[in-house]
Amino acid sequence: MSDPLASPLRLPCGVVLANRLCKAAMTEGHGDSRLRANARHERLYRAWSEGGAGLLITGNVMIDRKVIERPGNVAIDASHPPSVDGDARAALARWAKAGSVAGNPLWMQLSHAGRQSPRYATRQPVGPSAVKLDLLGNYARPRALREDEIVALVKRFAQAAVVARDTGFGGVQVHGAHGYLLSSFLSPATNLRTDAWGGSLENRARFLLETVRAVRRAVGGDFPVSVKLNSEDFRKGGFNSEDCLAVVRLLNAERVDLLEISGGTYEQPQLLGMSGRAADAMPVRASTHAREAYFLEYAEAIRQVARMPMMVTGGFRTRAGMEAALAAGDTDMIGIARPFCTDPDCARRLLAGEIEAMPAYEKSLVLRPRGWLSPTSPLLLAKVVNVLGAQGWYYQQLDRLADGRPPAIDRGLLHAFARYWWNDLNKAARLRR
């Protein structure tokens, strides 16, 4: 009897993925002071390539070095020649080679942080409109982009995709989820424009669609182009499931090779398994809580309209859950992230039958299971510390793997939270831009 997880997947462009497991994108924060790739990327991605997943996707590579998601991002900014010069390209080529040593493709995720760029990383964030991200004062009010700037950013996405192709990456993913720039244009809560880039859904989706078209024209028809899209923003007045279905219908005409479904923003971080501000949050259905993967219920509806292969990311841990999702036709690829932080070999071990579930530490990474310091606390500060503490814990594991050291799973949440902030602030102080 064949193993559904081990079955290959042929993409519309003709590329064949060896199995159905993907190491989904996670921000690494390992770039140097000039936002270039280095040996830490090579070490980390070589371990993941040898770990058995059929596809690896990088953390966000920024197409605008002035507006980044965090210090330590890698940037490919065509407006800044040093970020695309010989040294930068050579470093990218080494990263691409290391991340595909086992024969799997390594795709580069292309992103722009938009309004979700913290004060210590960006002097002036930008967005579709001047709608501030109100999260403990850590984000400045964004400046609304001019139309000529939007057009220029579309071109930068395409130029970065060409650099990715030419330096040996096996594909690209356009990041249109999680509240970053393309995602914020899709949402009526953050896109208040009245020109051709706002208002109707078709106008709000224009930036994403123009970017995908430009990337496809630039890289050709035989190079994989993926899109990451929110199933919902999970906030009142935001991008909802009906909007998602409409955008997928528009993407059907754009020769997309893989559509990754996720959800949430910094304000409502369902992508991390938690919600944010109660006043802004949309209720999550009980049936969604009952599923192993966070966004499978949304994927069922999206599957009915999507003509391209799909990947669902967020929450998958057991072989049984993954096989059930594939058998139901809700997804074609299984996107997995956090388990690779503590066990880079987990895909190979799952495929070999050595384990029946990926490592999971989420339930133990909380200040308190219940009460005022719990992840469900009405206090925003408690939510933030729990979310960023757990996130920081996984960042610490990535740092250790990138340095050739084993994970430190006994490290506490508060220690990880403090270390995360200390590391990012120090990286921000050393940025040379």
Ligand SMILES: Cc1cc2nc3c(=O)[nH]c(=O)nc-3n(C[C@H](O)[C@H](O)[C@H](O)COP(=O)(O)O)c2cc1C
Second form
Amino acid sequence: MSDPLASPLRLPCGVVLANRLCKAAMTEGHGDSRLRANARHERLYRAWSEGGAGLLITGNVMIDRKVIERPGNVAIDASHPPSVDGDARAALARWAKAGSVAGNPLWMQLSHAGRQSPRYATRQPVGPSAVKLDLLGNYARPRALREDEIVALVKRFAQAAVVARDTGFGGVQVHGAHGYLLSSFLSPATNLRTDAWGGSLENRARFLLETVRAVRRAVGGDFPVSVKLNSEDFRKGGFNSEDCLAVVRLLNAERVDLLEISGGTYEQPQLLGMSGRAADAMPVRASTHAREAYFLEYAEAIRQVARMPMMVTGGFRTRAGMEAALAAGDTDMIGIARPFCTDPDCARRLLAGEIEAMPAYEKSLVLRPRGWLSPTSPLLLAKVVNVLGAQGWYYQQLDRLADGRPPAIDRGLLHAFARYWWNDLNKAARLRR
Ligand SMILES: Cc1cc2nc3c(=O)[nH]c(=O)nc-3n(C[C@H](O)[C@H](O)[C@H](O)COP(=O)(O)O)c2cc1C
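Alright, leaving the form predicted alone aside, put up the form predicted in complex with the named molecule.
The next block holds the full complex; its first chain is the one shown before.
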């Protein structure tokens, strides 16, 4: 019997992916002080390319160098010539080449941080409206974008996509999830606009739709264009599952090659399988616990309306879980992120039958499983330490892979939390913008 995980997938644009495993986007934090790619990206992505996944997607590459997700991002900002000049392009080309050395495509994730840009990275975040992200004072109130700025940003996404194509990346993904700029426009909780870019679902989705259309027009019909979208934001009054289905119907007309389903925002980090601020969190449905991939129940409904291939990301770890999702027709690709931080070879090993499950450390990366110091504690500080500590732990592993060193599994959560801040603040101090 043929192995469903090893079967190729033909995308609408004609490109064929060799197998069903994708290394989903993970922000690397390896950009230099000018937000450029370098040898660390090359080393990390060469290891991942040789690791057997049919598709690799980069972490956030920012299209606006003034509003970034973290220091250490790479930016392709067409309004700033040095970020698209010969040296910057040569570094991108080396990154693209290293990341596709085994014949797999490497897609670039194009992103704008919007209101989720920390104070130490950005003085003035922007968003659809001036709705502040309230997380221990780390985020300044965003300024509402003017319409001419929105139109300029649509163009910048398209310009960055062309740079990605011309430097050898095999496709692009428009980041429309996780509360970043495009996602914040989709959400009625953060988009309070009364012009053509807010209000009705069609208006809230306009920025994403215009961006996807502009990107497609710019790169041509035979180049893969993907969209990452939230199944929902998991906050009252936010982007919900009905909105998601409506956006997918709109995207059906846009020649999208792969729709990736995720969920949550910085306020509700469901993308990592955790709930954030319990105060306004939705209850977790019982069936969500039954399946390792936590957005699968949403995927079932999305599948009914989506006409493009789909990828579900979040929680997939076992061969049995992945095969069941493919067999049920809930997804065409299996998106996986964290296991690649500690075992860059995990896709190849799973496909070869050497392992039945990918490494999973997330359950042990908590201060305490229960009580006041747990990730579900009513204490916001405890939640933040748990979420950022775990995130920092994965960042540390990415740093080590990029330096050609083995992962350090034994590092503790508090150590990782401290290093997270130390590294990000140091990098922020050295930014040359
Ligand atoms: C260290 C780290 C960095 C991440 N960076 C990004 C990113 O840049 N863009 C993105 O869309 N998602 C990002 N994510 C989310 C992952 O793509 C993925 O949705 C999430 O980790 C759930 O998948 P998993 O359970 O297989 O890890 C990141 C996750 C981690 C752990």
